[in-house]
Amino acid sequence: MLNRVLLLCLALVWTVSVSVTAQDVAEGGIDTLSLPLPAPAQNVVAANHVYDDGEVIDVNWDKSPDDPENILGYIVYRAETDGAFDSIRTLLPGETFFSDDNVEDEIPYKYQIGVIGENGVSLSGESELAVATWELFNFGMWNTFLWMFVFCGSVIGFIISAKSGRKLYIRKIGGLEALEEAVGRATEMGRPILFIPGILDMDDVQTLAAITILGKVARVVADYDSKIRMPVSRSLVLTAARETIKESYTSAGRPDGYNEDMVQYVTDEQFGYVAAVNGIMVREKPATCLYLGAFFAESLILAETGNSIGAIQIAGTARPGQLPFFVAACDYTLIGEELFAASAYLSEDPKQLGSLKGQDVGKVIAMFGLLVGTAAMTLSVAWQVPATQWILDLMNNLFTTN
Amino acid sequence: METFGIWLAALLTIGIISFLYKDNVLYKACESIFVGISAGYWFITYYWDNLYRKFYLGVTDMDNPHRFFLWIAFALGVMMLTRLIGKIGWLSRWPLAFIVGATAGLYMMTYFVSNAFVQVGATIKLPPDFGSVGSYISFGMIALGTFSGLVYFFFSKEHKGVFGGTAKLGIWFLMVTFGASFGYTVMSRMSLMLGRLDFLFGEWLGMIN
């Protein structure tokens, strides 16, 4: 590796040094040492990158015979049809591809490889001229439509069927029945409930289902008259959330019941934020912390100060780095994909139920692929089964992206 | 100055600090100061960022060919704004549905082959060191703990009977998982702390050089 980088150093300082074109070259204005030149790069050959949007061409051709031993590096040339080459890249030995991503679209260029060996650079034959041109469709990435048809397909499928009164079933899931447990607690300590949304916005899938969980506690809170706080961090949620609070109270038949000063914005920033709900939590001791949504590093600040009050605690996320404090210090925690199957579970909403079962379909899929591949590829390796190659390959095909 | 900002910024942190005391007057007067500070702060990196810098640059921008387009956020802005007005209040619902539905578009594609899609290639391929007794164990482990985190989180059959061991063995895997990530966590966590009691027994105090 050192030597390499050495090599590349010398061929850098060398082509600086020389500073010369490749028509310099071309007129022997270099070789004026005894010592011959390297054997010249063979076939070169330019074409147009595929699947994108007209910025690159690839260069490829084959390794000068004196490669490795002998050479310093290879230089890319490039000319435009009747112009002058210029010196675009250097390479290390071993080389044989280079992907210009210095083009415009349209417009014919030409190639040459040059090889640097120790008295001077020899070059290889020009390559046809290429245009960079662009692609609507990558065909490369076939096998990812064919999986998203088939996911998207599942999924309005089973949209379609719930919504035609079909009834759907989803397993139980453990702490969503805590849920009304922990709302009625809360009620007989005359103490509130904290619904926490994570701290980001809208547009994030994780604070949506904590939205949808919301309608869903506070239509519980309604009905129990007890309290809910919401102290949130973005201006959107403080939105959502109210009407979603409103809404909730309206359908339990108590629209008087509902205040806005239920849901209160505190800060953007992440841990003034966390300041102002650990002040709310120690001071108004809810009786019930509920955390659902995307949080980072107040996880666990969050989850060390709801317990240090005694609060019942339910948790929500499907941020991995942050599930382990919420399992340590909550009592019961939603785990990733379970937050988006609650509020499925909760709304009996016929699309939430419709993607929760077009993703089970997927995992179906995924099971699947996995045993398989991973059965053909001991078999491979282990016992050289030699039937096993083409299920290989058909694996690789279908879930390998170009 | 400069002082002045040491013993603030040390004075601060005590206060923060003194919550795992105890709720108390200190701990109240920088909560006030950090919530107020930070909401003043965003409102006018918000403004700045967005108003001003997008916004108007963008649309007064004669050679951005795209300016128009600004004025459609400008728009959807306005509207969310509308709340305020009872009667028109429903407007404000617009611009979050537009919101959630291009973001949900945008991130499709790329959470599906990312998450998803590339998961179950990688998970097939050998890993580079294949052939010792490590690596055996290590390519039986990723594939085991996949394929029963997957059961795990497959919600259209009850974990009962042979289905239901694979997802408690899932389950013991995400544990296992949450344990490692937990104590790695935490020793991030303490040079945390160890930067903050550096500040003060170091620039604040001077008791370490």
Second form
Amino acid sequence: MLNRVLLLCLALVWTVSVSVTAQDVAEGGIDTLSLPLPAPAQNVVAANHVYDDGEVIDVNWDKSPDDPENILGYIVYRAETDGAFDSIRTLLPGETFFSDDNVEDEIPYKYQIGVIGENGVSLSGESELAVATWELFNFGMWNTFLWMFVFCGSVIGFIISAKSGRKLYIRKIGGLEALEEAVGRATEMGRPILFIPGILDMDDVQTLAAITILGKVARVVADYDSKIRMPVSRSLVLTAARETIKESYTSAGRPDGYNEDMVQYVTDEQFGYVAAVNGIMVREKPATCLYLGAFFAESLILAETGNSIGAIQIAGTARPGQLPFFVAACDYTLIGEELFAASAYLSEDPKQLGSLKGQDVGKVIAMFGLLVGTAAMTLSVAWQVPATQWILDLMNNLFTTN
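Give me the form predicted on its own now, not the form predicted together with its partner chain.
Chain alone follows, minus partners and molecules.
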């Protein structure tokens, strides 16, 4: 322990001495003529820092041959075209790079590097003039532009294809296929359908997906002349849900069947809302319960209560922590992105279908890249196959940016 303390003290003293000496030299407090000077730095190069807004110049140099034994640090000098050099920064030994972020664009600058020794400062030669300029495009991110072009092009292409009448294949989702059957069962039993859109507000994408699915559910309910109950925990969700159901009843040709009491506000408090919903379940015993949106600790409470009354339950959420509870207690579960795909699946809107298929293209490319990269790395490391190096270089260029 004592040795560590001594080493720390020595390092602190050495650091203070370097900074003090460098400052004294820069201010002319040391006689630079009495003893030989340290070897100067070589190959000072100043260049514009690429892909920025024109406020930085990078300076590189080869360190002095006396570094680090006989020097105390470096001084960076800067001058305009015909101006005098001024010191702008003092650096520690071993440094060979400095980024000057205190320049003006379109003004030429030149640089010198001073090597600080115990007996004075030796100056390097002047660098070529450098000008800080801003660039409109970052060509180091060409692959990002490439993938943006591919993904956006695929989305636009699929949207155009869907609008032209071409049938786009969408994998069947069991919960959505059973939706009409669940509504029909509730109609036969004379019991309502309970729709829960999660507990978050309209600024959550899962709530938006739930409201989109609600439009299709309400249309089926209107066609079957059934009943729907929808308690909500947010006022904006209340307004959006009422408008969605009203539009669905109108499009089904039954505007007189719509009633504002189908959607009711309960409370913003999480478990107060859950208690109210459980009370509705126990009293009215809905034949079908739909849980679609963002759920938290209340997911299992709702699903278990619905299971206890014998309802058909269809759930969907993008929160991985709540999916196991829905899978265990519900008949059908929309897992993760299936919730967002459901709106395109049910509405058959060309824009939504095209966006969904375009995203699938991106997923396929990402999966292909992962498989190829993993295989190439395994062959290169485990079996030392040299031919795989060009594959790794290609994958690195395609999927990483400079």
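Here, rigid core means the biggest group of C-alpha atoms that superpose within 1.5 Å across both forms. Positions refer to the first chain, counted from 1. Just so you know, these numbers come straight off a predicted model, no measurement behind them.
- Put the two forms on the same core and the Cα of R254 is off by less than 2 Å between these two forms.
- Once the rigid core is overlaid between these two forms, E284 does not reach a Cα shift of 2 Å, moving by less than that.
- A displacement of less than 2 angstroms separates the C-alpha positions of D331 between these two forms, with the rigid core held in common.
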